[in-house]
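Take a look at this one chain, the form predicted alone, written out in structure tokens.
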Amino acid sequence: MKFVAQRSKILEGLLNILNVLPTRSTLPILSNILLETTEAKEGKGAGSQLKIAATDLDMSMMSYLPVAVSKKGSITIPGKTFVDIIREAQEGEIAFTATDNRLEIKLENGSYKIGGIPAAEFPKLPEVNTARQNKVSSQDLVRMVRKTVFAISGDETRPALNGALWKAEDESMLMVATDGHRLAKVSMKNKKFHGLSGSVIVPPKALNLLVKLIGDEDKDIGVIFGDNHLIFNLEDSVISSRLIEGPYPNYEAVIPKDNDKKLIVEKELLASTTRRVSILSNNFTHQIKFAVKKDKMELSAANTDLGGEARETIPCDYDGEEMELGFNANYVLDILKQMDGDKVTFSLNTPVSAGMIFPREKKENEEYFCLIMPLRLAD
């Protein structure tokens, strides 16, 4: 095998290959990343490509860069390594020449050779067949990850919970995710989701990648619900993902449907109230006690290790009864992160059932909302 690619344009696509190297492995050949010169793909245009990859057995990827290749072949090295050189090499051309499962790396002053192993003993990777996928929007697929990925458990114990539940029917998608503390659910109404249709659970790893490499570009990419793997087709990489097995919790149960008392208030003056009282919060339980009144809730926490206490007051849209509840101020505020808008909207019920947090301002063709769970107050 012997090819030559730019390092800025090889470097990129090794340094989103690198997310799916297990950080542990019994098997050495997971550590590494396969490289495999390769015709350009159906629709992508003339020219020679370079294959790279990376797999954990649960989790792979594909990517596919433009490169000037002179010898076909193919080779796997150990990923970390190889990608330390390359970050480190100064930008310009570089040519690689594999033979005898050694890669030599030609540089402008100087050469590295790393040992590899035998392409053939790489784990096989999933085939893409397009003429499965159905197309989605990715900026509508991102932002429904965003909203719900930090609400998912990692509670091994639970491993149905280890995931997002991801539905798609008729022209409408949702996206679900808990850890039984707290809940984020997303869906959405659009014509370009027709003929996608299916349940599954994905894995938190996969839609982090998936997040990190589209990035706010807007485009369309292709999804495939197969029986045990889930594909995302980027057109220049290729994410495929077991899914977790379900199946998933009735989350509906716990929704509540007689939460009527309402507070609104604003949602950054909440976050940074919230963030300055949870100084002084339990350590484990990171506990705030939100004393909610006509027009005002005061926030206090105690921290009997460091002999302190936080409280203030801040305005609020309320006319209910007076309520004492306990929240976990870290799951408030992955809470308040998501929501758009200046205000948030908080439907009550008691101070031991499940409280629910909304948007103020709505997204046409879009529900959000969020679920949390009370702490029991100390007497």
Given for the second form:
Amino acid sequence: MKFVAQRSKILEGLLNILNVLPTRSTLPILSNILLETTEAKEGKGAGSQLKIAATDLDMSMMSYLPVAVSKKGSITIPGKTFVDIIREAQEGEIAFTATDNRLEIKLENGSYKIGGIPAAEFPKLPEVNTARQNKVSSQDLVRMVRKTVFAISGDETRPALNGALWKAEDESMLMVATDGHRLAKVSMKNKKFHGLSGSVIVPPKALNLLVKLIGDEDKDIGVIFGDNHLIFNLEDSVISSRLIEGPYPNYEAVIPKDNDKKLIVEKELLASTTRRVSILSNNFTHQIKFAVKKDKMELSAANTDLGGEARETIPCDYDGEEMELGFNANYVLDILKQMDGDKVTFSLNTPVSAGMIFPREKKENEEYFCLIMPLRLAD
Amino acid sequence: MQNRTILHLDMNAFFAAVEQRTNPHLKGKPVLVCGNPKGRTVIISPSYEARAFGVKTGMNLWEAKKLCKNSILVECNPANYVEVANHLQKLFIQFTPLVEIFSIDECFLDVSGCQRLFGSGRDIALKIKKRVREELDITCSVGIGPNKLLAKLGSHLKKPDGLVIIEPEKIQQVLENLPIQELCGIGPRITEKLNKLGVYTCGQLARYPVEILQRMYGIVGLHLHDIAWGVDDSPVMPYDYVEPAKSVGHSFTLPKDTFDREVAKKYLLQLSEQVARRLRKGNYKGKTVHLIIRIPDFTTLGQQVTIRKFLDEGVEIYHTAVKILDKFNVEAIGVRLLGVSVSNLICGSSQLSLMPEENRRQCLIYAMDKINDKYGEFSVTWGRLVSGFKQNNIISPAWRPHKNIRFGYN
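I would like to compare: after the form predicted alone, may I see the structure of the form predicted in complex with the partner chain?
Below: every chain and molecule of the assembly, starting with the one above.
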């Protein structure tokens, strides 16, 4: 294998791939990055390109880079070392030659050689079957992920909650995540999802990587719901992720129907006060108390280890009887961060039942809310 | 830490003395307080009249009976002892708030700051002794010293009804020929090891090169060196101070040895419930479960498991403990005693769950706790524990008056 590439181009691709490369692995091959010359994909300019790929067996990523290939071939090489060399290289064209399981990197003033493992030993990566692919707006997808991914559970004793439920049907799509203490649900309708249909549980790692790669870019991306894999086709790269086995718990059942007390409060004010007061909350529970009254609410916290306590009162608009609720401040802050508009609405019932939080500002064709379960306050 | 005056109060034959006070017929007679005399039990507290015959705490009933034929067996009444201990605490804190309850019948008082009010350490000790005798009709030994170590040593030197003052200038004199095992903090194992090095007295220990002690015992080695010199800077904690728990556990000696796994599991469920209940009372959750099995020949086996989740529910602790129990061949080795403890604790979680099933369980346990708070432990419990429920009527060394934990379950 022989090719020449611009340093900045190949480095950009490698840095993305690094997100997938496992930092520690029992299988040596997984610490390696696959380099393989391939023919350009359909629709792209003529000529050959370089495929680079990494996998941790749960998730894999392939990127396609335009390079000048003079001899076809493939090799896998230790990912971190390779990236370190390219990162430290001077800008310019770099020539790569792979022979006998070694890769030679020719820089301006000299050459580097690293040993590799034959590409045949690299795990087989899922193939993109474009016939099964559906197009989804990248910004719709990113928005849904951002609004829910924080609520995904890290508790490995309940694997189904270790991912977000993504359901698509006809013209509507929804995403739900919960860790059993809070839940976030976003749904969109009247959108063109080009026939994407199905229900999958996606691990957060793939969703976070997707958001990172897309950022604010608005384009259509290909999505394939496989039997146990999900594929995102971003033209110049492909992410595939193992799906989490269901069933996802019946989240509909936990959405309260009889929350009749409404609390409306300035979002930024509530968030900044919560952040401040929670400095003196218990380090583990992060418990913060909301004492809500008709036109004002008191936020308070206490940390017995520090002998500290904090109290602040802010205006609000509340239509129920006075109540004291305990919440994990971090949960409240996570939720507020995702709410659009200046104000949020809490829909409450009792101090021991789930509260619902809605943005005051609604986006067209979108519905978003979060549930938060309180902490039981000491008698 | 300069010029402190610390009192150590040790109630003499506390349980037996309380029994003699409660039942005047027992006065002046050799009384042996034990667990359930019908089950297997040991002497928990012999009265001084019985001690005269050589009966000691921890002896078997038949051993004690052999030594002292006329002794009177009394089953222990923890409620009585707790009542008297609470009375004692109320009495002590009238002198100083720095009352550290060391166990149900022992405590430290730091009277450094109240001598203008109540007189010297000796005066205070005499006042306390007088009031204890008058109000409760029991006696105590008092040690007075510049720190807890020497105060405890003092009360130990003269029993019963003693009063020993260890003046700072006499520390060396007192310690020089004192056997090391007399010091609080030096147990049989360390004693044996030090004896092998030719160290028998505190004087010898004090002169022993501290570097070698440190190499042998690490930080403990430095501590050994300090206490041999009579140095102890540990403060007397106020009576309402609750030390954060490191672990919560219970153990239980079965009424008779069992080789039946199901029987062992039943006791395990009971112990797990007791542990869970105490975890919840202290607002703790833990993720390491430790199981101890003592087999009929008194060999103690144990294993611990750390799981991903923090637990405070009896059933969850039980399932984890059963997993450990399953590693042992109960049918072959037999079980005499079982112990369950939970460590790796975090404090203060009362996060409710969104999930209906889990939420229902949380509510159920909350309601059960409320009922058991009001009507006593195990008023409401699992069906499996209803029949043949047994409790060990013993107060643990960890007993503290302000923890508001009911007697019999510590």
